[in-house]
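Below, in structure tokens: the form predicted alone, a single chain.
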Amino acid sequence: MSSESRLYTFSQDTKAALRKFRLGTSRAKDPQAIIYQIDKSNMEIKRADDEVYTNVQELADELPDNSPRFVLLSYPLTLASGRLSVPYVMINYLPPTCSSEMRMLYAGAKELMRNQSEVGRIIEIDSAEDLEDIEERLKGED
């Protein structure tokens, strides 16, 4: 057992919700995103709210200015070849204004969250405005 999995926890409900979201978004017609945070009191990784965001701008508006977050994103797009692709990624949102304690907390949990959510890749961003060009970043993954 890795040290990360002993330090950070996921409730059974969160684990089930992660799996359901991953399986349920593969055929979605619109982008879908869920924001996760770490509860410092018990080191549990859990949803920040009950929203499933389908609009990237609304998602950007919900990201706090001074706290990191993990965002799971399923984003349907059409590639240059005309093929439909639905990348499932984790966005590691780490604003420059957050404390070093929070940076370390989220850095330590990043790989555990990646493994638990079974995302294809991690995209690092440091401002909510970085979500504006998310489609280009996703298309560049091939």
Second form
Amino acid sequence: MSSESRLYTFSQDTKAALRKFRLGTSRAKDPQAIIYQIDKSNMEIKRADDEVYTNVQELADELPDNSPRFVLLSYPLTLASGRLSVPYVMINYLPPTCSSEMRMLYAGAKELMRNQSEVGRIIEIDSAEDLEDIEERLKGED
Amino acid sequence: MPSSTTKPEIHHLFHAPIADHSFSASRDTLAVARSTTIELYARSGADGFRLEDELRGHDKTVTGVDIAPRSGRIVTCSQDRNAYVWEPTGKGGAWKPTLVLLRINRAATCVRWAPNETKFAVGSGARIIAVCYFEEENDWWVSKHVKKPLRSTVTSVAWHPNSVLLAAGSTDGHARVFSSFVKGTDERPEASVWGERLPFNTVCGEYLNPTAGWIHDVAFSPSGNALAFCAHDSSVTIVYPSSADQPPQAVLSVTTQLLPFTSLLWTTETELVAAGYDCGVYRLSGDTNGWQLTGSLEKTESSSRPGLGEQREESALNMFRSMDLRGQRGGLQEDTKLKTTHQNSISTLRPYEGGLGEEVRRISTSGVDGRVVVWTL
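Based on the form predicted alone presented above, generate the structure block for the form predicted in complex with its partner chain.
First the chain shown before, then all remaining chains and molecules of the complex.
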């Protein structure tokens, strides 16, 4: 783990934003998602854009076809038992058309990202369509 | 149609089948697929070719080669389920291969560059056509799959002049036209008889060969407004579509008594040449009202036999000698050689002079006998 932190970096702003996002989204009524990418030139993990997505469809449209991305998602659920739960998960988006170089880049940073963002668990998806049944997956695994 | 009076240029390269061949834009370099390597020949002397380079990289038989006319890049595909893009590196002669992951689990059967040279299509036995384009952001060739409704091996692919529409012939008896529009790489094509809004994997036309014979080759006409395909039932079918949702204007079939054709090519809007298991090249011509076989490019027997000096004289000595040694009646050597220029079936037909909007005046063929022949039409 420590070897990865020497390779990939987080800026202070990113770390603060991650903390704020984790703490601030548990009370939201709709899904909140932020896309993170790794900058190849300086190996920095940072936000892909400045938007917080509240719609799963929009999120699916924003994901690129041929590059991996990390998505931090907070999704309010009403479980079968009636309980309200807002799981905070990381989505590891890895399309099959991306190059091996990109795959290894994101695979190396996965655990570091998990620890830094303090998510509950990681969900692997390989196409934007898989996002559509994210709700079932979250419910099913609880 | 008179057969050609100019002799064809014959290059007997080696004694092994040639799966596919391609000439560079200047016609000075010839790439030939030979087993697991691609041999590059350069023109030497008046009309010979000399082996210059060998591209090694594939593990299994190479099934397709194509040289892009403007950029000079070579794309090859093989039964090892991979494709390589070979880039020329200056005058040193070395070629730099880039592996393209096609993500197919069966052999690749054919490959062709799109006219704009930014994409290429690979047909495969996995019932998939892999359309590959270069993504700058990742410095990597990405392959997108055209899957539905292919139900069997894709035997041949052909591009429309607009570099978006792709025709494919398959062993499920259908010739289909797909849209391979890639957002970001392609510009929106103009509306054509094949359709207007065309997202990736749209089927613009699907034509069944009535006997469900395997389709060996497909080709768009020079304008792109007609499609021809040849099938294993010895027929050539030409389709003239009318518009996207309408039935075609005309679907014309020519059935020949010859052996099936494996390859065909449009020379003008109203003429085709085709070649196949009969080891010869044939012409067809017609339009929306009908098509017919018009002749062969080979010099016919009757015109070549009298006194051209190519046959040996049939002397009584030779006749009895051959009867004694080989049990053959007749002293002529004809029983061991075919009368056609190619001595085995022809597998590929390519334009040599012309094409890309101009009338094709010369064509090149390669076959199982290891010969590459350039014909003048």
